Amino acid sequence: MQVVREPKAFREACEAARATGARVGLVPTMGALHEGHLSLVDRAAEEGATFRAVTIFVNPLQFAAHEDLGRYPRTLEADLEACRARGVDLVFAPDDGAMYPPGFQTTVTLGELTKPLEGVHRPTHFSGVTTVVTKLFALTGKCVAVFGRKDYQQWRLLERLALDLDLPVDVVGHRIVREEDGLALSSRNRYLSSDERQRALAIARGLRAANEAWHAGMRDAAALVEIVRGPVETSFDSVDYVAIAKPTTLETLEGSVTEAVLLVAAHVGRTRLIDNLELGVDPAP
């Protein structure tokens, strides 16, 4: 496995795979793997990449001044050990200044996509998402990139980049990975005192509790989202939103609905956790 550290080096061995007759496969990540990261690995395979690309750049554009910047878990050498072991090729673990050059002063921004949910609560965080990752689709040219489906708003937000920008780049959602008892899998989780982390099975149980209701016939909106905020209020100590949307768009959905995301984004203790479940589609938590 090759491990570099400047985006130069980065490029040339994404050129160098591809001249072999190579399909590249892109992983954009903050580090701190888990199960989760590593399945974007797998699935990057399964899209018929032949040279696994993963990228670990805990990115500062994209946490505010009150985020958890500093205190987001940093542990390259695990990371790297957790790669080699998954069949990686190259990984790519560039320090601030390799990534954002003195003076450097170029955003990318979307539109209507970035408004809602997140962007509500966290409204410069999408701004530093497609800065960064257009920088990382750049540099690697040509491939197939593969994003987690738990940041839903940002898989569909790089859909919409890629496509947009006419970027030689398919973009892919793989499915949210879960722990047994439905805990969405997430770097943040280790934040987590035991107490927390029961607390945080809300989600997970009001995303079931929805779910099922779903395939027994509930289409009203209102009550979907309703049955996801009531553990999710008991449990939580405050929360950013519970809604439904159309997948594509994330419009919020009001009404019968046929095709539908519930999306939740809530903190417990110091820490913000998000899930999702698109209903008809994916598995119950």
Ligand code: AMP
The other form holds:
Amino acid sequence: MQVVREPKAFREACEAARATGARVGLVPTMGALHEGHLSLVDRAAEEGATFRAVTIFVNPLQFAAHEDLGRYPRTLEADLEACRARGVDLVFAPDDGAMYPPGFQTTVTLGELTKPLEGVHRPTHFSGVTTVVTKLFALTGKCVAVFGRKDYQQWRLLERLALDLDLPVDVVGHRIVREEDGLALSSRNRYLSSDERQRALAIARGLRAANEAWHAGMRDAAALVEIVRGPVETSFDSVDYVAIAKPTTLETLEGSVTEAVLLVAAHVGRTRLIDNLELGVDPAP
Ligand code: AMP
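With the form predicted alone in hand, show me what the form predicted in complex with adenosine monophosphate (AMP) looks like.
Every chain and every other molecule in the complex is listed next, the one we just looked at coming first.
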């Protein structure tokens, strides 16, 4: 496994792989890798990637001043070992200066898709994400890029980004990987005390109940939201949103729904967790 730190070296390694006929697979991450991230590496292979690149970069642009950039877990040695064990071919782990050298001043911003949900609570977050991912797409070149549906809105807007900018990138969204008890894997789960982790299960419990109601024929948007909101409000310290939205546009839905995704963001202690379930599409949490 090759490990590179410089953007130019990353681009050259991707170009060299394509020159041998390989299909490049890209998995962008912020490190502190867990099974959720590593399942994206497997998915890249299933999508036909024969040369798989993981990027590890805690992108300062996507954190607001009051957020957890300073304490975000950084576990590079363990991450490299996990990538090696999973058959990753190339890891790109740049430092901040390599990605944003002095004078850097370009921002990539999307429209409507960035406004609801996360956009309300983290207004500068998505422009940080789309700026760094545009750079990663530009460096990688033609590839299949795999993102987790855990960050549902992010996945949808990165699909849009590749389409709108005619980038030679096939964006794939991979299912959420969960613990046995339903908790969605997240690098931020390591912040949780055992009490907080127990309380965090309320999201999976709520989504599971809504999923059961859906399969029993319930289609009322407000009622489905309330099924999730109940346990989340009881167990979490504060709730940013419990919402039901149209999967492709993330517009809020009302009345009777046919295609819908339930989305949650809530705080337990100092940790903010997100999760979601596309009704009738995703398996029960
Ligand atoms: P992050 O390192 O948190 O920026 O995540 C990197 C990628 O891994 C993103 O595409 C996430 O959506 C994805 N990811 C994180 N957690 C999970 C999970 N539990 N299941 C599936 N994908 C995940």
